[in-house]
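The chain below stands alone and is given as structure tokens, in the form predicted alone.
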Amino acid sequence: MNYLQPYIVSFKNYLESSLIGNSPSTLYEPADYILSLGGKRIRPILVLLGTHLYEESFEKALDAAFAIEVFHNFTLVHDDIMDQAELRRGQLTVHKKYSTNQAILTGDVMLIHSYEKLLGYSPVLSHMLVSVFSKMAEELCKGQQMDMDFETRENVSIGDYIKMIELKTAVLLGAALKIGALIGNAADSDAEHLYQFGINFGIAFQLQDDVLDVFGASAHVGKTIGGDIIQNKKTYLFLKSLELASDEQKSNLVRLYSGHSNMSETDKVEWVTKTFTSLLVKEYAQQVMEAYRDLAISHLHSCSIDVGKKELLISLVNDFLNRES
């Protein structure tokens, strides 16, 4: 993804120069630990792609890319106290470097200097890019109680599970891009179009996750494989695995993953795995990766921007989507 390097080298340059805060070391050291254990850096890509859509001059949006990933990795250290987690990126996570106690109070920190950020533009742009993040973060809650909330629930639908990573992941991306595009002075009827390819690309993105988690290796992943199936996560892979399951199948699956099962971890992740394979569920999840997917670049067409930085946004989308870990 060679076009890319432009904006991941100059987001690289300013996330090295700047620091959340000094001291105390033990509020701030967690939150540099968590931002150096780099990751995919798509979010605040996007937010530069966004202004660079239309404006050359796409570093004026740095401090709001800084801003979007520091609001990332918060929620990435609250997720993990709350799933447990002890691998991301594969290394520790925070709470299991440092403490519980210590890992929530650097999240609320890192949160709150995501809005500090924001807030260093104009009072008007501001104004506007704060009501588009305030948005985002009460929907990401809401998608994360959701996920919570489907551990016990036995009546999960498809729909339900696609609202919930709308809201738990692909707001994130959609809002990341309609932030970059508001600094670009973008039309509002383009920032909303942009909004919405990042809603559809987001979906695609986390479905692709989920066969990721349970078909990718764990070299690549950087995380436990099989670990939405050890969490008793209803990802799309679950849920269509229901519908086609034979009556004995569904009846183990339920079983397994309600908790009431005497399996190891490791028979278990073999086990729904080898039934997820039989069931095609793999197969069925990248066909309705590749309709969000369409429906994403739908969205994009609709922008009156060049024809040139539509097809890189294409290519981003397909890259993302095809890739490995």
Contents of the next structure:
2 protein chains.
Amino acid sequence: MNYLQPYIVSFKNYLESSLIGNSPSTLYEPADYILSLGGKRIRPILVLLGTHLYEESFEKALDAAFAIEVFHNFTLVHDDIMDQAELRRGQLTVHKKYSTNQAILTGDVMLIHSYEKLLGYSPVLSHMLVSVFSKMAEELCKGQQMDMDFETRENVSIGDYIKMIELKTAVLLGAALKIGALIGNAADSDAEHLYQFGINFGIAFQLQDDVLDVFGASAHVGKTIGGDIIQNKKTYLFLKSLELASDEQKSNLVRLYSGHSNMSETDKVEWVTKTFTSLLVKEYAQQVMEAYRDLAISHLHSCSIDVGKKELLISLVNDFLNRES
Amino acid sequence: MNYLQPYIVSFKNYLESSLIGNSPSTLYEPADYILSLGGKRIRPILVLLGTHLYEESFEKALDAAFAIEVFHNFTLVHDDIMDQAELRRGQLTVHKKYSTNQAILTGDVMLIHSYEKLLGYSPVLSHMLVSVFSKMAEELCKGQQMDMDFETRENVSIGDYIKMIELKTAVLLGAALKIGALIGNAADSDAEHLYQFGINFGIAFQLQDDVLDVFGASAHVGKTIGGDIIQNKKTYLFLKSLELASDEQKSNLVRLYSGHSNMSETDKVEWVTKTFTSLLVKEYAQQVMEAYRDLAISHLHSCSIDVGKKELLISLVNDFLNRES
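Moving from the form predicted alone to the form predicted in complex with a further copy of the same chain:
What follows is the entire complex, opening with the chain shown before.
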């Protein structure tokens, strides 16, 4: 994905020269730590790209790109506490490396700092950016809540699941692009189409993530293959399997995901993966993913940007959805 | 404090008809719960008052007053987790009534919602409000961090302590007034003097709180007399005592506050209170409090508001600083 290099380089330089704060160091060091762990940086790239669709100097979007990345990392810090996750990108999570109290407070200051970074634009533009950002941030909390509620809820539908990943994952991609577009002075209708593009791409992106979690290359650093299965996550693959399964398969799946099974983790992952494979749910997921991808691209075609830039975004979508880890 | 009734009534009506959100109810119910527990509501009152200094229709500040109260309650929810507090205003804390995960996430959505409530003003005004608010919110996190750091730090000076309570408590009172004044279209210099008024009043207010914690009427609902002593809080009373104590008293105080003492909580509170009394630190605190009160009032006199309104604010300061619980 060489065509993303200018954005990646620009953002990394900005990130390396940026500090959220200095003192007290106990407050800010954990923020530097999580931000230094890396990741695909897709969200800040989308902000920069959103601006670059309309203006040459995409660097003016760097503050907003940083805001989005800091916000994303805030959600990781707090979600990792809630999920009792020990590792993130192969390194200790913030609450494991420091403490739960520290992770709560540093997460809070990261959320606040992400708002502050959006205030450096003109008052009218800042007001628009903060409005988009706040709505998205509240939706993310709703998505995380739904995800937690699903753990103990029995009747989760595929529709519920899609709504949950829309809120928990996709709106952030949509908002990143929209914020970038607004900084680039895009027309309202374009900003809205890019928002919808991002949401639909985001849903496809998360479905791909679910598939990779089970069927991805096991060399993937810092992630366990079948982690979702071990954690009884009611993903699309699981919910579609319930729909298609025989009575026997269904009761086995429900029991295995209830937390009351004695099967070893390895055996459980193996059995569930085999069931997923036999029910062809990976292929169903692929179809749904393609539908969301096509919807995303149709929104892109409604934007008044030139063909070359549309193609760049289409490449990005396809490259991310065809990734193997 | 009858003169505050119009603001209290107006705010309570607004609060009763307001919901942060509905769905998922698991996310928003804990927010309603903590907001319904009451309290003095001094912060939203200061917002309304700040506007009323400059405009008849202080009701236009209700959204901002709500933002400030929701924010304050967010800090209570997260601080109560960090302090492992079980009771708040005589009722279960959010993390005890629901769960720590729930308290983290509901706190997050409350913080986000408080920003959202500031966005309903004109873009230029909103931008000013969010800027004041964000700076204050970050300072509060710093204050909370300093408070946590002090638990294990040996050499805390009285200056460090005053800085900590300025950040953790006072800037919120200052920001509440400033936000109100900005909504009332006050001149920048007035808004700044009111901010400083609020900060100095806030420091005095917290010192009074420290005194009441040890010497207040024991009928005070939902609070244990000597709670700060039990929790080894390095308050002004403790730090001033260290300064004035004999070598023997000093080593006793340090040992009692180290967590390595076998003395019962009741005996500890009794012994420490007696030491505080013999060293006259309550009287010292009173003097410092009066100095901050006078500084607050001098900032008030620099504001271009009429005498009647100044006197109202002076009454408020004196009533709050002379309170017995």
